[in-house]
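A single chain, nothing else alongside it, follows as structure tokens in the form predicted on its own.
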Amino acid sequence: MPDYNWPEPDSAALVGKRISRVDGPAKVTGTAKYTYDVTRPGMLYAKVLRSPYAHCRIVSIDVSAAEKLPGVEAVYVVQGAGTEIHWQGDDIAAVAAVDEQTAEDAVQNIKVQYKQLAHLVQEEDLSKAGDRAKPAAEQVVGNPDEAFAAAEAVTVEGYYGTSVVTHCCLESHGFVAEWEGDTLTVYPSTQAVERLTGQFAEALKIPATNVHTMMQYVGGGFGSKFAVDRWGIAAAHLAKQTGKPVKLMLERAPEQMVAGNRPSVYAKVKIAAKPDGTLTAWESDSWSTGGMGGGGSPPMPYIWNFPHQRKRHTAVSINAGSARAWRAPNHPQGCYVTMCSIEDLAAKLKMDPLDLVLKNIALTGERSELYRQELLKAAELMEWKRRWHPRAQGSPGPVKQGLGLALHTWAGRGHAAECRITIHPDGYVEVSTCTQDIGTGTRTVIAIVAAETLGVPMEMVKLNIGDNHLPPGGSSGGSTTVGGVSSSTRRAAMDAREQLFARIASGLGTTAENLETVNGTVRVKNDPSKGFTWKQAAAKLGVNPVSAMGKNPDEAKGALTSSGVGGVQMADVSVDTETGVVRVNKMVAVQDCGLIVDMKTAESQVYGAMIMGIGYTLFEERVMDEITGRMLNPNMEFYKLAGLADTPEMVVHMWTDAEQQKRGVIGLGEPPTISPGAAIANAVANATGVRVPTLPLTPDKVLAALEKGGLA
């Protein structure tokens, strides 16, 4: 059997260097084609008809006046009369026409009579929510009653809270219906080619052998990708109504109102030490929402194992869109609310928090040595102990500056996949596999990974992914797509290669276990002047490819992916305390995630992190109105996101020593988003010396801030 190991950095050739994007040219040129690009011969445009309230009942539906609009073919009701509708946006209707414009008119002529209710669409007062709060029990460690009433112990205490965030896809959600006969094509924007396929299945009630699922590219996805949706069933449901090609594609303000978002968390803390700064107690009141299914529990306190704790935790029921994964569920807020905490703490003991965390870093657990070198490394990439001063104390003017940090976990291990290698007589090496760039790489790493273990130049490498008739490669969620893909890639290149060696050894007068690939050749390993070029060896195949199958995991070939990733962020910002603008100077990330494949690819996992992190933390809120239940922002105007004027200077280090190596490849998408509230937070306390309690930290809330005064 081969050693399907991952070769020592040493000698890879490929694997960990700074490598383009296969898939770059196509995309910068315009080639790459989305769902939104997707044409089809007589192809219809759907729309849906949303409801304009936030908690109603259907009463009647008339589709009538739609129907007959000239250049409509078909209408279908997704929700119909009795149905209780849950939030504003909800899908009641579609309308399939020959252009946009006509579906929009034809959407404009179904009438509905709606019965309003009672609703609910903010949480942060937790006074108002009634019967739609759902406490959790309590949960307690060790005896913090004890911990918090010692003689010695310093605590503080404070509210902290992240607002509801929304996604933001550049693409929005959509697919392209298509039947013939039976059989269902789908052009899908999304995360999860493979997965879909079943969910038409089951909605549709036909076999999934029937349900063809195909796309390239998608334009953004982070976590809200991977269901068919209503309206994805509406599109299917009009293209089988009128024998057409149908395509249906969110705008902008659903986009925001039903597809997916970050869920809230607020909460109150209270929190011990000795005067050494040693952590003692944590005790937390959280509460938090993502919609009508309220909103799960942070991990709290986040990282840190205080050996008191008491918890306590409600999810909050609102009239709102739902929430989706949002890249790194719970984590940016777990990580908010205690990393904000224990900064506040180190402030009261008047010790540098890098110091206090530090002290502590022993309670992180099995990671804490790695914390730890991570964290001296950031400090000296951001001269923390040189720049670094006490709340409040910096610079005199109006403009202030300071430092804050973060640190952060995630799991990341491959999920199972499935990878067929073909190497063809002409040379090419096809890997065939359905999995999904979103965007994060996943092409490129697949086309290393073959190039490498064959020893072929990239170029060699013709890549198919994104087809159900593929191998299953996985869905690309919780940043285990890399893992899993690398991991089957690296089997099936292996053992196609070993078939390649015992088809062309006797031609080279020695057995194949006793063959290499080197640079682009075939040779013997103790006689390097005997051996092929790979196209020679390639051709010694005649008119029979060779061709294998790896999957992931496979405990008979080994563990080439493990778990568990985290890393560091330090912001260094400025605080205009005349207009309570803060601005991010700079940013600087430690991260680690076992094996890279491709640094370039991975650096800029963290750059983008970064970025998203910003505009969460500075722009990113979801406004809903009471009165009406509605969202007041649902557009891009009013809804920020962090643009180029407000990326500041980055600085991103990838740990990369011998152990990391050794783990294998495990995913890093999600984690260095967790950080960049809390460390941006934290650096904005210590430049103003109060606390801006919750997210996003915009110029009204630093204001506020600033005129109540606080900890210093």
Given for the second form:
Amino acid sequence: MPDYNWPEPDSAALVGKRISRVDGPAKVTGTAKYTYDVTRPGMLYAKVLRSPYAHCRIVSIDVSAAEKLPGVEAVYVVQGAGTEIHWQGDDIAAVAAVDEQTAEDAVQNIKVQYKQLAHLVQEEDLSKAGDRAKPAAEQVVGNPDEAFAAAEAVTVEGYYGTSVVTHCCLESHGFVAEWEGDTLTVYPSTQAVERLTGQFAEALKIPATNVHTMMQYVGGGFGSKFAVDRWGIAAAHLAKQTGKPVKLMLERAPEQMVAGNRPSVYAKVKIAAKPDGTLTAWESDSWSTGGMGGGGSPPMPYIWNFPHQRKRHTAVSINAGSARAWRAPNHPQGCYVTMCSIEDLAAKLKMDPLDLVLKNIALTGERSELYRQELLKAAELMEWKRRWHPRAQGSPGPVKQGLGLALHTWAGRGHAAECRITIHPDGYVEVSTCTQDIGTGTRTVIAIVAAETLGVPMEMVKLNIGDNHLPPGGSSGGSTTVGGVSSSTRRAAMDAREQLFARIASGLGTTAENLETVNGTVRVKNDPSKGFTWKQAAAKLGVNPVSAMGKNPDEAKGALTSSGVGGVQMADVSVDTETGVVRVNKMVAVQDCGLIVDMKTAESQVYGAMIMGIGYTLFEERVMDEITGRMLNPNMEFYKLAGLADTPEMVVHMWTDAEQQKRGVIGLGEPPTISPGAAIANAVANATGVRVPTLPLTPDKVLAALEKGGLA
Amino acid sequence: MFPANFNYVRPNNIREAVQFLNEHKDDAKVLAGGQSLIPMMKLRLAAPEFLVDIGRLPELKEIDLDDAVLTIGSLIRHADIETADLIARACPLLAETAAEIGDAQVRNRGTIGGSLAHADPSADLPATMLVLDARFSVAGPDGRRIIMAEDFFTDVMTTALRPNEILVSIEIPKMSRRTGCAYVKMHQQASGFAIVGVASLITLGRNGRAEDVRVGINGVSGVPYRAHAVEESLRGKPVDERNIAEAAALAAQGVEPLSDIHASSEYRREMATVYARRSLQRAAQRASAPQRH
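Output block for the form predicted in complex with its partner chain, input the form predicted on its own:
To see the whole picture, the full complex is given below, headed by that same chain.
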């Protein structure tokens, strides 16, 4: 058996290099087919009638007029009379028709009688939540009372929060469903091609073997696309009723109302330190919502293990669309609350926050030395020490500049994944695994690992992904994909290589263990003159390809992935104190994530995360109307995402020392999205001298904070 | 996002178009660039029985400049206004305003007449029309009539145009020398609509004082308005920082600003002052500079 490991960095031909994504040309030229692009012969289009109310009961539903409309082929009632509806936009009935317009006309012809019920759609004012607020048990570490009461303690109190932000995948959620007898074929837009198989089987009460799921390209998931969803089941039922393929893709408004969001958090925080800045105590009263379910409980204090802590968290259940995992669930909220309160403490102590966090770095635990180095590197790239000034002591004039920082962490261990590699006698290599590339570069990473291991050009590697008939490759969530699929691919490729060696070694007058693959050749170690080109070697296989399975994890055969990454981000902002408009001038990210397979796609993850971070920090907010219970901005016209014009100078430094190389491949997609909120908000506080308590930092809130602080 | 069924009509000339509108009145809507009407139809906020497409009528696509007046056909697109040399020379304020509308896609399709007839309170062109003392030439069943810009915008998304009339062209009187103009805005971050947009015009007298001051404001109120208090405050005075700031403080005087999810009434009031000041400062600078704006 080979010794399963990653190549040494100096001997790697591809791993760790800057390689453009293999599906880039297909995506930019439009040949990549997303679920939205799928059309099937005779396909019908489905639209969904959705609840106009945040909380109501369906008294009656009459679909007869819709059914009679020419072009309508089926109506499927998702939630019928008597059902209690808990949020606006929930699915009530779905219609399949010959085209989208007819389907929409039909939806408008469904007559529903609702009985409206009392609703709660906002949670920031906890006093209005009543019995919708469910406090969890208090958690205490050490002796916080004593620590806060200590004579020397310097304390600071603050209020911090982040609003609910909605998922905004470029491609909305949806499915194409098609039956052939009792077998269902589904084309989903998903992060979990394989997991959906079981979900469809269970919901439709058919064997899992009768479900075929296939997807080649998905226009974003970010944590929101792991489920079949009510509308997916509706599409399958409509397809069954009509005997025709049915396509059901969400429109933008329901996409934002019902297809997932990030829970809010609001927190009253008190922290204490010694006069020299040594952090001693943390106390927080926090609450959040994730819709009816009540939302998550962000880790607080985030990464800083204060010796004394008291924490209370309350989940508030409201009548609005449910939360789903949103890129690094819970972490951005915890990071925001914690890092903002630490920055406020530094300001009170008249300390540079960089000095304060460095002083306390041991509280971050086993990562502390790496954090220290990353902080210093980020500071160098931001020229922090030269450019930082105490709060509100920047340049004169209405536009104020400031700096802020934050730290984050994530697990990211590779998930369970299997992979089959086949070396064909013509030298072409096939990699088969039911994973999906959600835009992170999974295809590219797999191709790099296979090509690196076999010493062939990436063009000779053919990938089969996105089909549940392939070996299981796992869902793409938790930043676990890259560790899982790179490990399973590496193992399969090494085993396949062994089999090839075994078949051709005698022809080279040696044994398998003396062979190696280098740059398109198979040759004898220590005697490079003896060897075959890759194609010659493969031809020796005759008519039968060799094939091997790789599996992650496989403890007996060593680990090619591990867990635990982190990073530091710093932001430089300008605030127009006359208008409250915030502009991010520059962001620096220093990030570690073990062994990097593709430097280019890794950096892209960090760039994208920072841009997404600017969005939720400055712009994004689900605005709910208390009176009607409706979302007021379920569209891209009034729900702002960061765009090119909002994108600052970004400096990304990936941490690639020998220590990281040894850790194997670890996920990266989520962690760099965690820090931007706190780093940017802290920079705004540094620029203006006032804390704008809640995200997003919209101009009116910035101006209100300045006025309250007597500075506008 | 699919409109209800409608009938599509394409008249051959203005007379036919007006005739059709006269027959169908409120059941018909005029289609120009479609940048507001089509989204409203897709959202089913509008469901006209007839769409009267005037998009191919050549007489609505002319730009003409004589000694006294710049005439712009109502179908001229924002992108053309933004880039046409003739407009840059004759009326740079109009070009500056057009460049602030929506995004490039909207400017490539949207028309000056369509935007003005739609009269969205957050649009950009209305304040500029007020400041320029524009005259709107309108065709109806009884022939042509002129509506002055200040009489045109009557209420939220409501104009003096009758259902059987078409806006044909916009006439802008030539500005005197030593005039400087500016349009500055705070845009809604996602849509680009004006939360506050301020057009201003300053003509300096021989003594260097403001002889003529005009300020038009979008976005703050349901109807674009001339900020007469600002104008009166600055008229006859040197256009220095202090006088401008003092005048700009009156930008929302007598107005009850809109309050919506994009900005509170209080915030709009404050921004009206900030942007009036910035607009007047720029206009004053341009009035004093050798290159006229």
